[in-house]
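In structure tokens, the next block holds one chain alone, the form predicted alone.
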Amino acid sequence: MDQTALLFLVLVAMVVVFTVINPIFFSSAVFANILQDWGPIVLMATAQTLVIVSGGIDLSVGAALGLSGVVSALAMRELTASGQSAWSAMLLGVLVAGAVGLAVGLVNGVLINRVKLVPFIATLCTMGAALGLSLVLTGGTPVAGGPAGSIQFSSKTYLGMFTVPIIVVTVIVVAAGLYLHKTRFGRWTYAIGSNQFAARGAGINVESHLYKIYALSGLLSGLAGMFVYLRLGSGSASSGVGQELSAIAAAVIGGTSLLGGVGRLAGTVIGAFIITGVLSGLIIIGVQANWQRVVIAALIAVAVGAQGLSNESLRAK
């Protein structure tokens, strides 16, 4: 059987052993709900996997997401308070926060390809400089006071469900998709992952695609963060922490191997579904939110063991 229908049926199993134990999962209310989690976790696992598939590791989406929500929400506070319209404020956040997640992984491609970092402690440092800065700018508070009109407009529901920034975010991982698998850019990772070696002797300018990864990186990881301010209203440091595990989780429960070269964002997707699907699930029969890190960090041991035991099986072929 195909992966990603697997994976499929996986998300659908989860749904019926959920509903059966509380019939009050199955509900446009509780879909609504998982697919506002779902949003930022999606397109910070888009990232991951591009990343992850060119034989990296980015573990700064979640301090990224963090430093453009608050960097977008105190532009906009000030655009607000110099008595702009609120549409120019939410086109000036998603502006801002797209341009602080660009240069964040684009620090990261420097430190990779100038420095010789490799990407673990690359995007580690990075991680912290974020995290840091975050905290800085907010002195550990949120930061409201942008346009008023913000959270009506990202939370009026189309069908019982959809929001606009749903939507949006649907839209920027099919491109995202088609990018990956129907491009030569995409070509160009999986090569650079599978072996890079190779792939310089096939005449890839490697340094240059790994800035391009990472930047995407960052972006998407902005747009998360003004995805983030939209949903609460304010931008907080804290929003993005551990985040960058669920988004690794994601990536790999959908099939991306850790190793390079391996991976669909269409099994990322669904790997985003299960992660957020499983998380409102538990606190929906009633298990503590602290267990959901544990249970994060064992849906990644379970997915990084079954692509070992998949690869000992081709081998053993």
Given for the second form:
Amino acid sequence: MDQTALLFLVLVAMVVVFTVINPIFFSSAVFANILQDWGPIVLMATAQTLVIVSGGIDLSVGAALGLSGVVSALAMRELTASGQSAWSAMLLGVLVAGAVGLAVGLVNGVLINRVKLVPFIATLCTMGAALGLSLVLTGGTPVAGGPAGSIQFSSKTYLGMFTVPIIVVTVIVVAAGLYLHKTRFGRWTYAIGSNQFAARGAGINVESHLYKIYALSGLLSGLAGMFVYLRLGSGSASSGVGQELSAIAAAVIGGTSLLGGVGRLAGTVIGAFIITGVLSGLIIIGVQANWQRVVIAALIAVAVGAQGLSNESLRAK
Amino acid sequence: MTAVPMLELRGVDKSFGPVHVLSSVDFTARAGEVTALVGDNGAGKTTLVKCIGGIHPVDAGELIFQGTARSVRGPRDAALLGVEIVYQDLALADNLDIVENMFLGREVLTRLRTLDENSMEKLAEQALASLSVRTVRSVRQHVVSLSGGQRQTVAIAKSVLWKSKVVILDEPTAALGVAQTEQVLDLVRRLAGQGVAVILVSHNMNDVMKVADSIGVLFLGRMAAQVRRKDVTQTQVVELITAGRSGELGLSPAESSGAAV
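Here we have the form predicted alone; I need the corresponding form predicted together with its partner chain.
Then the entire complex follows, led off by the chain already shown.
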């Protein structure tokens, strides 16, 4: 059976189970809330999928989210204080958040291509540095004072659950999916993750491709930072802490192999729904919130375990 | 034998630091022929192949393609001249299918700059058909599921697809069983039959004597001799490989003692 269809069935089963335990789960209010959680996670998980398919990993997505949220909050506060309109402040916020994320991604690219660090270490360094930098900039307190009405703008729902940021995120994820599955860029990403030697032999400039991938990963994380800002109305250094775990989990649950060269973005999208759905569901059925990390960890273990088993059965054929 | 050779090497030298790996090597490969390149471990076969492929630019000497001396400073130069190397460890990506591998780095795009899967699939099937390949079930199979012989087939078909002029096969049968070796050697002959200059690097004397038209023997970085297959016996070739000379053939006694290296 098609893996994506199987994942979709898991998602449906999850909805059914939570609804049976507490019927409140099946409501547009809960779905709207899950979507709001899903937005930043799916952006980072999309970034993560690109990176993992290329044979790497990006631990800095959560810290990049935090840093770009903080820096764009500071920029928006300045612009708002100078009397500019909320719209121009939010536009600036998007640009600054994207640029900060991009910068984090480029640093990853330099560390991997020039300093020759393995992706795990390179992104571990930028993760620490980005988190530290956002604490330095804010002293640990959330940065508010941005454009008035940003929360109202971003939380106004259409059809009961879709907000403007969610629609934008959906468009970005669909575009990323087309980019990964229908273009030369995507094909080369799989080739590099599958056999870097073969990719080089085919004339692919692996270094420049990796720059693009990590830059894109940073950019998407930066946009996730803006998403979170719009939702909370402030930028906080801690907003991305631990989020890389959810992003990696969504990609892995979606069938992306940490060995590289394997993964579908549709799977990641469903994986992100499973993660955020489970977290909301647990709260609704009365499980203490602190159990969340444990549950995500367990989901990763189950997903990777299942992949390993299905790989073995493939080989046994 | 009257035509200009597809590829001719004259006086090629290559050193890595103080180590002189190739010294004034001459070598010729003709279109439509299989030219074997043999020699003991460390004789310089791999280095010579990498010089032709542009991976190691030569220190001195000429690379002459179809009568014109060319400078090959990198793999891209070699690729532009139509040189394709099929490595022993097969540069195929396991997680991609046959079509994806054959077109890797040279994908056919639609007008919208997306991948033109249908065209690529058709061209891949044509390339396989032109070599009379019947061992591959579907061109959409992932390479990981292929046998060693099938992988070699895909790698060779790739060179047909790209209309390569010089195809270098590095130990294509090293990891294969008897039946698969037969199939790959057939394929090598058909590839040459399409007008390609095939260079076969091999340790296997049976393979060489079976498919080669011409045999170049490297001995300690020197071309001991390049001979027509029909003019020599297997014993003579083995002597050339191990001693650098065989009767009248090969290096002079002084050279073959290794003193010059």
